[in-house]
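Just the one chain here, laid out as structure tokens, in the form predicted alone.
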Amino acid sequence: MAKNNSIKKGVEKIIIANWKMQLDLKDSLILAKKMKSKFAKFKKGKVVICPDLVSLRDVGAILKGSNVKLGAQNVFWEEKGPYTGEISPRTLKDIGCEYVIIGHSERRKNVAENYEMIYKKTKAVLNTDGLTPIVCIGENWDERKTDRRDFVLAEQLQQALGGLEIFDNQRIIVAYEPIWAIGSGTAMEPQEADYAHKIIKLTLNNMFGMQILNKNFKVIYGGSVSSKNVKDFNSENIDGLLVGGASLNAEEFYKVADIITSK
């Protein structure tokens, strides 16, 4: 029988809200309650909310038992030790997190987080049962303008994931976030996003094989997505979204999730 090397179609989409440092504790709890209510009957895909560190435990208590899962915005690569200001994968799991963002472009820019750190964080999260890493990659404007994007994406994937052994029960989300589009209010052209996702999946296929790609990976898009443009990103190559500004309003975020999961 001929081997099937095609990328699996019809993957359940995941929509992740990244609240960044936009809300204080009070507003985080108010929005979490609105999200819980809004998504009470949502069955078309997975929904994750990533509040700031201080809000994590209280937001998690609100979301417990609901259709909305809890994620964190950062993690460290050790379980315990003299690491001031950090938080371990085990602690995140203990307070109810199921997902964690790793290597967001704002951390790469603002706190000099590099791909050696991202690799160690990803490995530590994979070794924590029930916790899924959301690994961010993406080119800047100069890299896009000089047609180096494909090389940059492949190199970032190699640095972040190269050499990892992916076991059957482990899952990884790769979030493609073109740096030049984040927070700009202007998403990249849908055809360009679709092409970038193809490049990412081809690279992952070369690194891990089609079986692991289909079973263990999702590749999602992030970068100025809103209810006004999200339908353009509903392609088979895009497995979901990492949403920033549009996730700060429950009604708007629901519209985004509803549209991206519509057939």
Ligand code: PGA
Given for the second form:
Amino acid sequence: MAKNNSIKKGVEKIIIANWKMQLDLKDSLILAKKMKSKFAKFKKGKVVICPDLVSLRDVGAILKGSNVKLGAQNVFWEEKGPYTGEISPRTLKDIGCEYVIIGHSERRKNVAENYEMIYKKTKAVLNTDGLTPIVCIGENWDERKTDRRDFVLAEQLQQALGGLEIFDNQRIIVAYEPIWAIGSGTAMEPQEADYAHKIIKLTLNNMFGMQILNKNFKVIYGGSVSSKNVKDFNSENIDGLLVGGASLNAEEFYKVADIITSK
Ligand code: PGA
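So the form predicted alone is up there; where is the form predicted together with 2-phosphoglycolic acid?
Below: every chain and molecule of the assembly, starting with the one above.
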């Protein structure tokens, strides 16, 4: 009884590298090879790399059969049709992607991606067997400063996921990324991050129930995590990390993954 009524702790952590548009094809392949060998014996958690769209296929070929999984940074919500410049979930799956980032704040800001689109993308990805959405949420500095964070997070979750039916075999990762911490070099205070993760999990509990929260969801943190501060995020409420800058170097990224998965 108690088991179904409390948030599950100590789940397998997932560490996701978001390479953004930081590397060209050549450097993506070099780094993918380094990551593959660095993580060859890593068994403490799941590791995912999200290169840019053009590098996906070749990075996937390098990672094939290894411990490191492939993810994309964006996707469209339709399966097929006249959608110039877009990529379908099915095509991502076909080239070996198992994960896809949806609604990163840089897309919300730079190409006006909104939560209506994020909802449609999440739904399409959930309906693609074997593909897991990484849905990004997070408040901006002004919202944080004026104590509106809890409300903003609940609202974003509602807009991104409200009304979705989650089936037994489907998984969703919610990436909590306070916009003001991304790429700033200053991560969030650990107690604050822990608190925000609790709020997100309680909201998901209200939306989907504890059983689905525990089985189908992970909630991870992103925003200026590095080997220097990652220890602070080793909390039972934080199920993993979305890492930008610190994922552009195999040694550094390995340290981050190693520390966050240490007991
Ligand atoms: P950062 O990026 O680690 O460089 O702050 C995180 C992200 O945007 O996913």
